[in-house]
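A lone chain, given as structure tokens: the form predicted on its own.
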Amino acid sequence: MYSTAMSLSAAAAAVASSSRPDAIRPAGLRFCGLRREALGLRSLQTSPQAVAARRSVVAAASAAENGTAGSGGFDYDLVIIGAGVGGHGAALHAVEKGLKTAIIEGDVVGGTCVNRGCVPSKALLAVSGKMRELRDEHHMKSLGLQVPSAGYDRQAVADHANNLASKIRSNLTNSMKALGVDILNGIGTIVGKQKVRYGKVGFPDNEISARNIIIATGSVPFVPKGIEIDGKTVFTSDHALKLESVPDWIAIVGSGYIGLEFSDVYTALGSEVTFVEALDQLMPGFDPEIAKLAQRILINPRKIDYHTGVFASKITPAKDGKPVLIELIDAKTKEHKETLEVDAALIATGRAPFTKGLGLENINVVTQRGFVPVDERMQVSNLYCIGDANGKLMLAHAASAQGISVVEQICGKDNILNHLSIPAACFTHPEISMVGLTEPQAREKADKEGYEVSVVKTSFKANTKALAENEGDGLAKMIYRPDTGEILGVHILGLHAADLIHEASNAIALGTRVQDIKFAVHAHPTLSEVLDELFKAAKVSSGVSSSVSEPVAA
């Protein structure tokens, strides 16, 4: 899950804007993170049968609307560039659709997810909580449970992350190949309108031709000016997620998703963390009080401290036997405040678009701050723009979605995503979720157009599998309104929070109000029932209709 340049607060703000009057309709709705194929599985829907049967009525309609033999005298009908999970998705589906596709990779399949984000990250923090259960004297003895002291081999611990990500990457590969995508390695450019070069260095260019391009080339880490990155002792998540050490006291310089998760990962592992935060408060995407509590449970507790309304203005490595300098200034007047002596520092101050080098200047796109300028339905000019490289929402999921949104687009099926629909996940221990707007925002929305604003809570201290677990802490929040039941956001902090989201989430894609999902049975005893508790707890004005025709737009 891999964050954030514009924040996830940023962006609900931005869609919170807009009008949606064309939302789309559930029939129209798709989402896909790595989908089934990610696990070796093969759709049913999707034999190379049924694709080449869907890909000879594609060709036949084209030829009949072109008059040429073929892709309408394209060499496909979508080029993308870039596979990561937002292209290996628009891909797959492209296929389903019967489209001739090919995908352009310069570095390897699975871009930063797979290989240097969600994924290895995954796997690192699987271990965290683990460590963090068994080394928690207190907890097992309340289960009955007598474990000797727990230790880790931290080299096994980055093989299980370095594994995970090749098998990801396998199967991704594998998926594609098996379903008739071309996989064309190399680095891609647009060279004019339409027209695809790709090549690896000292080897001759290929170009091709394409009636549709997608543009899904991801990001890359950002490094503030002043920051010498040696891979080392100052590193980014990227080097991060190799675990070649585990330093006793290491800086963590920004405290969104990326910087949240590494400290739960050091600290497990017996590191002090110490986070540098620009803002005034930590965990400044996060909805307030969900924040608050995030505090209490994930930071106060551990062995970290922090250091808020700073910029660190300058980090230099360890060497010679000296320790990593951080100086800090203040945020608001750049004076100095103080200087920062640690044994490393992890750089998570967001991402940055890697967009450079794409030949957009050769269609007259212009980028701003290195992102690609799109519209709802992720178009620019004659092409389209998928994920981190256009800035709406900077998580895998929803690069995936966009790129699914594109297709069905490309195939004559008008299709907006929602982008307040989309949920996101921080999985710490516990871990935090959320979907749709933070209460700040939906009250400043509210404000403007004239509506009131209700807010529920539940804890899962109420909850009978998280009581049986010994995991009581936790909330679980949600923001609507009680003149419609449309449901605004909901914010989870709890026991497996991350997989409880996705009801709430669908349920505000589907456009499904309180009033509706509130009937809804959930097994007893599960977790899901902390979302249960909360929709029952809502109230709606009386005389509102319960019947929902279409999505609530965004």
The other form holds:
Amino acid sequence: MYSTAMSLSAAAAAVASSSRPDAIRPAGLRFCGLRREALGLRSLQTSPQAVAARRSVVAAASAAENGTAGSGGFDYDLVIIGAGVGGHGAALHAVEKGLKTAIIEGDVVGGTCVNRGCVPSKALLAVSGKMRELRDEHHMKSLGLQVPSAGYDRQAVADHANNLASKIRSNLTNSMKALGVDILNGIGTIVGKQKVRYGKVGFPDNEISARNIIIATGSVPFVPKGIEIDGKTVFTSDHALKLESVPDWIAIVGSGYIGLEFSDVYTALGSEVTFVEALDQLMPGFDPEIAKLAQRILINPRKIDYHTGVFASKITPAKDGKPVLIELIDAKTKEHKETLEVDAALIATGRAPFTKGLGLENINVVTQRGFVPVDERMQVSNLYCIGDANGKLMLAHAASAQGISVVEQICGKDNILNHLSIPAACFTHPEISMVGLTEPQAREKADKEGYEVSVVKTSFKANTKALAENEGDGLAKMIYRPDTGEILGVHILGLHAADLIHEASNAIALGTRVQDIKFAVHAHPTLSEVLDELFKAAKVSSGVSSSVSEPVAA
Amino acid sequence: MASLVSPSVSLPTALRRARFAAAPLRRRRMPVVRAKVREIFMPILSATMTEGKIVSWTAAEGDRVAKGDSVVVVESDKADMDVETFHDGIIAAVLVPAGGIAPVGAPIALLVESEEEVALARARAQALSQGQPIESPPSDAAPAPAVEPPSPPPMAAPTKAIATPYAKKLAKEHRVDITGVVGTGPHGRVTAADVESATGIKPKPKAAPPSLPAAVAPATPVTAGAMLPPVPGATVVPFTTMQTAVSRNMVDSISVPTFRVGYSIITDKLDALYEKVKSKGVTKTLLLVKAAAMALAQHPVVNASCRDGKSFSYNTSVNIAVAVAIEGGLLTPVLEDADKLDIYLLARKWRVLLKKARTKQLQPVEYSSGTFSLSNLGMFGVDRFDAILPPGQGAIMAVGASKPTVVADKDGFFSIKNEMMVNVTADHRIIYGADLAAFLQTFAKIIEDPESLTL
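Switch from the form predicted on its own, shown above, to the form predicted together with its partner chain and output its structure.
Let us now look at the entire complex, which starts with that chain.
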């Protein structure tokens, strides 16, 4: 609740100094764009002055332009196609900057993240985390606890996830409405330069003109060919998050972070899991050392086995009393290896951009495998594309960060987002998080550009708080340049890793060097000391100056 | 475990030092060069480390590893360290499982170069542990027939053996061939419960073996009539698993016809030799083990056993099981190929086995592969005793203390010599009086002229 107080005081401060529109920034809590909304309408309702203040700012800003219509005779200064996290983040920032904004949504506000992604999955993972802890007799006993065997009600768990999604969805919608963003219902299509058409199926279309257009249509789960989805026994994350059933044995095709998170949920709820991975290593996107430890902690002790180096060439849903059949072929030789017979299959082979029907051909933008090809400023031709649709970094907070970057550019301030400072997290138990480069990537870059890299590691076993909770399994590692002190990448696997990574991502975003940050004090005993250990363990060559008092800006 | 040709693994120089120290001794004594089975040792990860706990095996039995691959994770007091292998090969056998503790320098796995050698290294490891529940110590070496009757005869299992991930894990852990387990799960798959019932593992493993003795019972007259009335003031403490097993074995042995032959041996020269080698960690018992092994090599029938009541079962290796008293019980760690290894190597292996026995880390192959047993009560001052023959073996030797005794030689002169009495109990179905006496004569000759022990 500390954060609620923060935003209230920020709002209060805004009321006091309404001449400075920037002060109303929702305390920079924007990376997922949801924080403000997750606080609920309460924060907005309890300070109607703040709302009024914002409205007056918007009015003042647009009054400064040519009346209520957008400048230059356009209907809107900015039209965003897609009201997901990316679109929402861009919309809020745009309104703050005084742009007349409209957002077009063809399905539900909140998009994937709120309805079929981050939000419900975190609800399920919260449940699975608690289940796993309560069922871990050894762990409970070591703390001196006796817990009678814990059980769960599947429908209640599913409801928790659904209710959370609905709540966040309505918060998002209301927040945009309250700020004066026009929410237009319908599928948006670009029909020409600065012209967008939208409309619901069966209803007449409306056409609007926009000075700037941002495409934020997101992505959908990618289903490779040969796989037949029936939504009950063979399904994607969209269906899985509704938790309509908990199968005894589920095969998860794809061992990236989505597959990994689901394996955590299903094994905690009592299922057995088999991974099917096309590459030779499980969890190919992670730093290899972290992946090895993750395998030891998240896979080996659980009821999980795996097949690597294979494709699922054909998956048939269960019917007539037969189980789900999965035919596996060798990834290289393509010869049949074996057929799995399981109760369910989850397809988690990545996400494909949702750009069909956007009308990109009308403005001569050619997609690459469905992705909109943008440059480092998210621009293509004369429009912008943010979030999963451009494929640069398919994460919710990356989408809204890109949105903010684009709005800054629209308002005349050049802005290039540093993607290497955007953290990512996998919410298994224990969590995994990372920011920057993996060790092999860093070494490759260093070889090309001619400098050395060093790596330091610490174990959670050395951390008092982790040991107090008997959760000493974990590792943190930092890759940095010993000649300049630049932090190249930080990877954490352990309790609350997803929260701990931000110290590192902030450092990278602000260009803070290791030799400076090592003097920062961390409260004891907290998990953040894991990072403190990392910074203190790093050795930067003495030639480089290290000044303590001045913060280093990029 | 097969003989070492050269050790492998581990990075710290401390271990390399150990390697060099051990190497010359080993090289001296290799008449038979078996398949190149390399041992992977518990490495020294810090200056004060004396033993390490294996957190998990990164490479499993049967995996092919390349030089530099991490094979095991060992816990030190600071962090978990990945240990890499120095050689390419296949992990033939894991000697210490995850969660197990091994002293620094002790072998924790076997690495071989080719597929054929895997079978060789594993054969012995597998043969006697197949189908045995982990909890019970020395049970029959005979292929646990008790396990078969309870489970239904394997009917035509559905197409291929489809087993759930947890079932596969359990099968691997308990060394059960999963293709032999009948599946009763949905669509005929093998579930964890099926594996548990096939191997007699109870899901809450507290009281495992009791079910086995019940099936083996037919041979033993255990139902010895009415229970005796309790003596007032007595405290009843039920047998532990180990004690139950020992009791069962002893009762089983009643059905074997045994006889005993005693021999007095002058041990002056042996004692002198002992003084010389004890600084190198060789104990009196080990000298006796080596002598017995050498004698057995010359009298193979004493190293044989009678398993089915109608044939000799000659053993190719001489594996001496030595009785060790541990708290609350008795264990018999086995020194394999005792005739082929020199006393220093035997001493090293013995130290490892002893440690494992005391910490209850002995693997089934390490306590049940014996072909001959030795029991020494001399340290208590016992002058002679006779031992009960363990099931599955042909003979057991009971050794008393070596005491200064007045001895008369054939010329009528008295002298004081250290004399020790040994007593061998043997199965008369295969070992006859003359065989045993001849064996003891050879044994005595070796003891009384012990230089050959150090060769």
